[in-house]
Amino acid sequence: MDIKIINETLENIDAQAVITFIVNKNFNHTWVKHKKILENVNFKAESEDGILLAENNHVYIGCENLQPDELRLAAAKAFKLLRQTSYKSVKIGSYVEETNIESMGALIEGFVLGSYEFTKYKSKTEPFNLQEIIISTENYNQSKVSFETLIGVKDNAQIIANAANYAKEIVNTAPYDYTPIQMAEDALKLSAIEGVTCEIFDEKFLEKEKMGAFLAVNRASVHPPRLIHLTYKPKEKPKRRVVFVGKGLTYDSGGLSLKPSDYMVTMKADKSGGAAVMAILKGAAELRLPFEIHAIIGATENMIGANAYKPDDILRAKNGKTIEVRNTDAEGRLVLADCLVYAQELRPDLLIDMATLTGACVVALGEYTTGVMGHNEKLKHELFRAAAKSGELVNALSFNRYLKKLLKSTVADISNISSSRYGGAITAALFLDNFIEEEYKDKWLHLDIAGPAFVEKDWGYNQSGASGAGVRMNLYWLMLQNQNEDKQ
């Protein structure tokens, strides 16, 4: 699908259909051509309401305002209505207020995010006819921002949304097909992007590096583990070094602490953190951001078998700390512990880990919101600002000394689960904190994406299944950091 911005009035653009947003229920706007029909069918023009007037080749979408995320929602809704039509081309006005070019980017993101469809296992798929979306600059004041700038915004928006869709495809793929080896192969393909390199490390490397926690989780799987290390380096001297660490559990049965069968369904999504950091690096490289960026993924399965690690086992992590295993379903934090120690050897200026780590985070914040944890309040607020621009929902869960005490073990340095059933998202992050060196504690954030990473129903501009959680907010964050450094 091609998205174009054309420096022409909407009326003079040739297309088979028209999309019109009715903003704040204003039916009197010049682009609303069928007011009487809309009144006759009682179209309310509420946010996310949409109607296709097929005889008039016109789609109308309700839109509360012209804020970026409202435009993402409206664009995705329009695409959903057009998906099964025979139209090959549609046109739309820009709906951008003065210099608020973020709205143009959001509009385009909405179309791209809304266009995603997971069809890998479908024997029959619906025909997809729409080939071209044309955006008019009719109501856009080019004395404020040039047409060339708009094109740049469009290109960036497509990169960001495509990166999120890339993560969705990985997460939605069935575990039989998507093994740690497959994840490593997909990572290697990213090295075709200019500035990107990829190193894949096997179990012998993990043994050499004494990554005993990571290796234990993998023991009962027929698929060997892989530590994936992607690097993007810009042509110019990088402004900072940013390291992302992702949980890449290609399937999680719970191990010997076996999940109930209902809870095992959707566990293909336990690789969402790994998929997200791959997608972030891909997007950052295509955006040509001036940062050195690393993506570290611990790829493995957590299965059952004669060789499975057990409750009561004592594991030794890469940094020498010992871990008492009290629940084998708290495995993601074990893999992340070793990966975080490895990541700090790169001496990052920023360290972000992403994981579908705890059901407790979903209980605390709901299905749609990412939990953000760490020591540095300034870093959190920077991420919140970027998340707001991206449309992703986030909330902070605060550390405290009392929850930290619940991870104590009488036989090892630390237990892999808390002694209390409450505050599980925070105690999981506090477990990871034990593997963050003092000099990096203020440079580290933990993102628990267990809620939004995979939801079994459509929501907003997200389809049922994977959402690419964390990808867009982190790309926005990197771009904001770049802008802030340019101002200094």
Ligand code: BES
The other form holds:
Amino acid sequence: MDIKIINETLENIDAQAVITFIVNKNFNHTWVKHKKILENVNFKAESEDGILLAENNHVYIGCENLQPDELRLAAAKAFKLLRQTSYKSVKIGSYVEETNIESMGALIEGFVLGSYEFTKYKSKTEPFNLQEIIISTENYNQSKVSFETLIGVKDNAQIIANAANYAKEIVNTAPYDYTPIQMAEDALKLSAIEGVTCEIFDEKFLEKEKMGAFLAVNRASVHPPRLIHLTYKPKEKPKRRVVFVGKGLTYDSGGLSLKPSDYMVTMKADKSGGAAVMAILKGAAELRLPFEIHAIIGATENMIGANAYKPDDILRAKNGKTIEVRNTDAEGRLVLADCLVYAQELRPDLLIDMATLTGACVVALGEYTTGVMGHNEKLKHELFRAAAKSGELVNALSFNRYLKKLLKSTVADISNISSSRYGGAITAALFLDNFIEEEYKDKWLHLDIAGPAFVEKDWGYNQSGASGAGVRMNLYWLMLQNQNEDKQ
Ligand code: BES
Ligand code: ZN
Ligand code: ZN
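Here we have the form predicted on its own; I need the corresponding form predicted in complex with the named molecule.
Let's see the whole complex now, leading with the same chain.
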């Protein structure tokens, strides 16, 4: 599907159908051509309402305001209605105030995000007819925003939304097909992008590097583990080095501390952090951002078997710290511990890890929100600003000294679970904190995406299943950092 911006009034654009947004229930606006019909069929034009007037070749969508995320929603809704029709082309006005290029980006993201479907395992799929969406520039004041700028905004929006869709496809893929080796193969494919290289490390490397925590989690799996290291280097001298680390559990059965059956379903999504960091690297490279970016993924399954690691085992991580295993289902933090130690050897200016780490984070913030943890308040606020622009929901969960004490072990340096049932998202992050060197404490953020990474019902412009959580907010953040450095 092609999205075009054309320097013409909507009237003068040739297409089979038209999309109109009814903003704040204003049926009297000149945009609304079929006021009578809409009133007759009792169309309310509430936010996320949509109707297809087939005889008039017109789609109307309710929209509370013209804020970017409202436009993402409206565009995705319009796409959903058009998906079932046989129209090949559709046109839409530019629903933005004069110079608001963020809204233009959001509109395009909405179409691309809304167009995602997971059909890999369906024998039959509905034919897809829509070939082009044409956006008119008529509302733009082109003495303030050039046509070239708009095209740039469009290209970036497509890159960002496609990156999120790329992560969704990985996460949705069944665990039988998506093994650590498959993840490594997909990562390798990204090296076709200019500036991207990929290194894949197997269990021998993990042994050599003394990554005893990561290896223990893998032990009962028939699939060998992989440490995936993707690098993107821009053409010019990079402004800074950003390292992303992702939890890539291609399946989490819980291990010997086995999950109850109802909780095991959806655990194919435990690779969402890994998928997100791959997607961020892909997006950043395609955006040609002037940063050196690394994506490190710890890919393994967490299974049961005679060879499985056990509660009571004591593991030694790459940095030499010993870990008492009290629950084999708290495996993500073990894999991340070793990967974070590896990541710090790259001497990052910024270190972000992403993981579906705890059910507790979902209890704390609900299914739709990412939990953000770390020591540096300024970094968190920068990320929050970017997340707001991207439309992703985030909230902070703060550390405190009392929770930190709950990870004490009598037999090892630290226990892999807290001694209290409360505050589990934060204690998991505090576990990771034990593997962050003093020098990097203020450069590190931990994002727990256990809620939004995979939701088993549609929400907003997200389909049931994977949502690509964390991808858009981080790409927006990188773009913001780039703008800020330009100003300095
Ligand atoms: N992968 C899970 C966390 C999870 C739960 C992700 C629900 C997505 C949805 C993680 O490995 C896990 O099992 N965590 C345990 C930790 C506990 C044993 C301390 C949890 O949250 O119950
Ligand atoms: Zn687990
Ligand atoms: Zn897990």
